[in-house]
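Let's start with one chain on its own, the form predicted alone, as structure tokens.
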Amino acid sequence: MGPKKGGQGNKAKVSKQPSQQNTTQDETNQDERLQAIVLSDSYQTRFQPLTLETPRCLLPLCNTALLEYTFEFLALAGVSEVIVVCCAHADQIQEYIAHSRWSNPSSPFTIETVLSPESVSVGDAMRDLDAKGLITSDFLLVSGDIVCNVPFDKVLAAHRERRAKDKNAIMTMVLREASPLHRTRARAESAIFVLDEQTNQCVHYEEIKTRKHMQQISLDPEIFNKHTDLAIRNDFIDCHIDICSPDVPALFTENFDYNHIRKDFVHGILTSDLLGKTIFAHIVTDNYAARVRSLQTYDAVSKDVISRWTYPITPDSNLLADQTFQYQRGHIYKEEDIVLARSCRINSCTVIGAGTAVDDGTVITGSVIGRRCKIGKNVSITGAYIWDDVTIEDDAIIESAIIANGAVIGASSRVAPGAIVSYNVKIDRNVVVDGNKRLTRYLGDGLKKVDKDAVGEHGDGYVYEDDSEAEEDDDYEEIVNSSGLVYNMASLNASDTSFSTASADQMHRKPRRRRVSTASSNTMASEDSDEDSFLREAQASVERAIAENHDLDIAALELGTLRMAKNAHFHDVRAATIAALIGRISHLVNSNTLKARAAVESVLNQWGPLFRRQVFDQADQIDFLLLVQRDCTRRMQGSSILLHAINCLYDQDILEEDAILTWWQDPQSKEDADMVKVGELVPRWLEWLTTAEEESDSE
């Protein structure tokens, strides 16, 4: 299917189905109605720092929020009820929906939002929905970041026909056929689907890593006894558009280790001998379906929308009530009330929003310009995404970058390909923003930080470094290269998840005592590997305990068993536990779920007692404090988290006053600038502590 030619800028309209006239028809309609679950959170950090302030589903794609494209698809699919699961920034999502046309009486579906602030995965969200009893029929499970024009009547009819014959047919995955290097296929994801060629039943699923040069997969011989014709496919774009039966949420509840919809749930169902459930695929060849799951796919899907591959979902469909886009030759879209200087040049594949002014000599090519932007003289913008209310001063150059709302790019500055300039960041004159650098002003709690090396003498902002990405394993560099706005084709990788080590403090941890021997360096390397293995497994154990709300004694028992099995030091147990708990606190803070103090108290009041079984004397307390301090250097609002963690654990009598004072006097607590910076709030707390102690003594 090729891109559609331009037409009139008509609004996209969807009408409701006529109501049934008798009781029998009402009951039939009730049985056949289709619910949709929209996961508003991606449970990833690919778009940070942008998503620190705005949920991914509300980020603009061609000047329209991603969530709007998702709702448009659901309306065309005949959905009658939409449930939006909100985690981070739930207030913004609720406000957007409340003021959208989807809340009007004329909307083709009813819509409600469900708050799930503690969810950190798809599995958590599904278990929450199951507990609330909201799923009453077959439902469409999607993320709030999809663009799709697939006619859904045949897909749904085929699913229901299978369900009528076999109640164990619990899911239909919608997969779009495409080449392995198609631009809308996320470079950081790839998977093998083994399908029955006659029925499209999926009999095996496996994620792969392309840089590992995977040459074989292992299949259960029983598969060949049941299925004579099999197709092994690696040419799908998986948008995670699934039709599910009401059994699916219950299966998530029964299996707490199911977190990811594909690598956990689908893989788990297909490899289980007990459940007996089946999953099918519907392969799309003639229509469009894509998910904006990375910066690379954000760029690709934007280009497809502009080039009209997504017709009728195009800018001149004017999905929002106040949009006035008109299509012009060369895939140029302009809203009303824009001011273009006579000598400026607007080249092909460009979108320009209302209220924007472009001055003399400026050239814009293959870019999206938001509303109310002010673009100066002799500016060059190529392949960039400029959001609303941006100011770009004279002679600036922007190439393949994202410039978010309210940002200012100073005169004669250059933003290199792959860079992100987040909300309200100000770049001074004559500054070069390096490629793949991410700048932000966001710190939270009214704090302010300026990196003059990055934004210039009179600029405002700093270089953002993602906590979770800094924790990733050897695949991290590959993921960055493959999922950025500008990706390195030499570094393609199929991983779509973030793996975290136990602690970035590993470079600072206590060395193990080893006997002097003639053992080779390979033996010592093996010990290091065992130590790292323990740290990863121990952190995962604590994270699992938090996610599944284990009893504290059970969590402590699992850690103790693992420590003895690996012959690990208590220092490593502390490091792994700290990484898991501070990581959880950081997630609650960064997602705006809780403020720093509330997040610390929420996590440590429940899980802090674990440290009673890991900290035994003053030396252990000092080591513990150094580990916490080092971990907090990597966290947004780390100084606040450190302060409140010390106070909370002091109140629990896990930390003693003498140990805290000794830690603060220890040279290791100030061994580098990061340690000094993160401890900047501690002196005032120590002053309070000593004053309170003196007052207590005097009484």
The other form holds:
Amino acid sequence: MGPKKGGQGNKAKVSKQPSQQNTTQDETNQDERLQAIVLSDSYQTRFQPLTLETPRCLLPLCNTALLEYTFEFLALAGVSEVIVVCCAHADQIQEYIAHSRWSNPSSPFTIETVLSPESVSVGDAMRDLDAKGLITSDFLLVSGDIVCNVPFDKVLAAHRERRAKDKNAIMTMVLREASPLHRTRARAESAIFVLDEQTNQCVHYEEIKTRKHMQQISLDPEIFNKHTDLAIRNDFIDCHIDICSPDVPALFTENFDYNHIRKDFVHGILTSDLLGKTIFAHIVTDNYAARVRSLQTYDAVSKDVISRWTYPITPDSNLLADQTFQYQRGHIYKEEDIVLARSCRINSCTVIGAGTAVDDGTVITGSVIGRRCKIGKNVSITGAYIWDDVTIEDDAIIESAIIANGAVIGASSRVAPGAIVSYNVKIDRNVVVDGNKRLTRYLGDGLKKVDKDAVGEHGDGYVYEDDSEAEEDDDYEEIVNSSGLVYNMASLNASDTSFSTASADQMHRKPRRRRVSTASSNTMASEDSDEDSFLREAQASVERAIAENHDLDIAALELGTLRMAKNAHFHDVRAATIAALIGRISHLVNSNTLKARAAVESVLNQWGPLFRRQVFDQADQIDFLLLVQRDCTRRMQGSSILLHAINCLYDQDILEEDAILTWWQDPQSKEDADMVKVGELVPRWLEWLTTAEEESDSE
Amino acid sequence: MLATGAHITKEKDLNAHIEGFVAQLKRRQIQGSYNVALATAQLLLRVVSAARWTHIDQLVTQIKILGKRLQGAQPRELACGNIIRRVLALIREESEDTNGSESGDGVANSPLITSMFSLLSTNDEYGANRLSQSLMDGTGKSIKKDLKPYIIEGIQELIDELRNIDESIASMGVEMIHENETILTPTPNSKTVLKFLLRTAQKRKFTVLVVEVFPNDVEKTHEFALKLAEAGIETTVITDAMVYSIMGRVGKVVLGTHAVLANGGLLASAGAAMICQCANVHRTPVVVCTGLYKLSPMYPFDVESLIEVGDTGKVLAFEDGSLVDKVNVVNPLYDYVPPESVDLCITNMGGYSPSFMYRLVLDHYRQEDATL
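Just the form predicted alone so far, so send over the form predicted in complex with its partner chain.
In what comes next, the whole complex appears, and the chain from above leads the way.
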């Protein structure tokens, strides 16, 4: 016993020493440790109905779950601690991670999942993280659907160097250069970055809204004083890979209305003068970085992976332990145990998973086929994504569609480009599935619903329609149209024509625009006359709208823009609008075209709604009435115009009874003789108003 | 209890280490024959020192399984399989030595029967024979105790050999390169070639033309040329397209290689095959510098399966969206150079004709390990 004990004692001593060394090493390495936050949820619904059953990050891309690519990137980047934020389908993600190789001791990083079930945006998730206090140092923020092979050491070193110099450099965005119509760029989701050419500091960020055909962005003139060389660029794939300092979640907490990391956060930080934080961009020109954010990019990234832009992250590196892909000339990847009939043809850019059988005469081109699929005779598959356990019967035609696990496509059926056939849907023989259809079998509460039209007599499944999102997002339609699997030529043409109309429109508007810009340069020169110039400008704008009979919305938009450009108050906007409208009315009256009442009604019925965007609460209404009153003092028949105007606006619900009564009791409304004179007809109307009120009350 | 606990954690550690290595191979974090060979040898050292076996065949199967896994991770890094096979041969040799000294019939077991007589016998029979024989010997336990340190020593020697391999090759440079000769090299990523030239430059004065090897090795080419120039060698970097026009003036083509196959053919950086063809047309000698660890017992029955296809982005800029969509780009990293194009292979064992490579394979590997 004795010697044994001694031996153990020795061992303990020996083992203690290195552990001490380790701890000291750990301390010195503390700065080098890199955390990564993976947002497993996309907070979007573009992949529905597929994402009804599986979270987006677990959808297979070339037969490997998307999350796997993200982790692989993090491993390459040398991350030592990964925190996965789960929201929707959290149980599935947790289970996947628990059974993956990343939970093994051999994993290059420790992995932890954090539940954040209430979050509905990136902002919420960040606030949640901030509240939990999990973030200790600079971290990498990515979503769970990126594919990237950028060697990260340089990016990180550059970020750390900047941080060491300036504590306010809170964020570095990794951007990949790519031409504007590149297939891997998400349509309808691009942005303009204004960067300092020398330091790559991002000084302005502007989301491009394709539907609105943005023609201009406004930059703070201050920017030009601070930076000598600016690049305004729209040639980036922004896959939302950011290195953030711990300030970022804190800033999200401070600004609780920030939801989107780019649209709200970056834009907000850059436009705010108070914070003084800076954001930098790291432009990648050599390697690959992309994000699967829509079906269109799903298609593009799949193609990129197959044609080895993402090397070494390709199917034949067999990311998962049980994969056995082998590369063949022409970017064909085949796993073991595939049965290919002698007369079938496998063309280039194809991936075929283990256990799949392809029968005679079938042609497969540029497609991904999952595991254990049964593909019948004379089937044609082109550019399609077919997941695991799918059965495709004889003579079927599938083009550029996604067929999810367990689906069955009947003989001689056709799936048109862009269609999605979700899990376990069964399509009968001789059925044509249109390109814009998304079929699913999933119904949350065990109900059963079958669209016989869509899936045929013996089919199973129904057409999924996404209605929840429609009102929520302005650009939804745009995104749906452009983010589909197939960015078809028709919609491309449509956008082309709208481009040309936009430019025609621009030409039409040009003289006016120029006037605006000269005006603004005037204001730069003499800032004291800012208010007057705004009044003049706005009044002119409304007058023009009336004279040229513009759309109400356009007039309102123009006023709004003008107000923002001049930083004017709503009071001034109201004053200008009133001046223009009453001017018009009095012109009609004076020229004897119409009687006062008719003139007021004709103008205000058309243009009155303008005030809806200028007059909000009671105080505004009182202010508005005072302005009208004051304006009418200058006009012929002012008192009757005032009366009819009030009546008319009261009918339009722009003015409320309470407001009118308060205005009348307000001493300002009788402060001088003119005001009293012009208001001489009002008491009678008020009397009518109150009696009418009483009558309706008594009734 | 404590001891077994420690053993389990050790085994876990080792497993984690192996898995980490596999992942690194898949991610191409360990690349290049030399690095892979060295890392494999070091891994085997750990595995053997941690391994427990009652019979030598258990160790052999254990290592074979490991070898299969590593090969599966990166089937195109042949050096990995080569080192595994070398170690297997080493283990077999050690066990036969002890067997031989005890039972006295080790010579009969020699696998190097190259006469027609053994043509029809399969490898499996060899294995079965040996198995039954060593079982009959009943020397299992005594062997186990003796062998471990020998095997570890053998692997240590292998690692030393790997580390010094360039030295022994470089020392042959003086015999190969004449005074004022012009040397062309299309493999600037080869450490062996670099040392070969630098060492020779101490005794000889010569000119080196370095081919750029666009697109995969351009940066390495320039580093390589810089190192040569710093050593006082007259160095010129030429583009790949210029090779044919300049070949008439070249005295020798010196090639580094990724792997040498059993038929004497090689895998060298892409473009090498064309340059060797060109050298053949001009009757310019082609000399290959290679360490023995690159010698693989495989035959190039399916050349394509041996050639790694790399990053497409190096050939075509990814940002060019209009092209990316329309063309299919392939960027092979290696070329297969047939043995007819090569005149001499300089190894750390001396210079050999490519047609002699099969013999070196037989010397260093066991036939029964040819397929892991």
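Throughout, rigid core stands for the largest set of C-alpha atoms superposing within 1.5 Å between the two forms. Residue numbers count along the first chain shown, from 1. Every value quoted in this text rests on a predicted model; they were computed, and no experiment measured them.
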Review point. When you overlay the rigid core, is the Cα of R612 off by 2 Å or more between the two forms?
Key: yes
Check your understanding: Is L642 one of the residues whose C-alpha moves 2 Å or more between the two forms after the core fit?
Key -> yes
Review point. Superposing on the rigid core, is the CA of F139 displaced by 2 Å or more between the two forms?
Key: no
Exercise for review: State the core-superposed CA shift for T593 between the two forms, in Å to one decimal.
Suggested key: 65.6
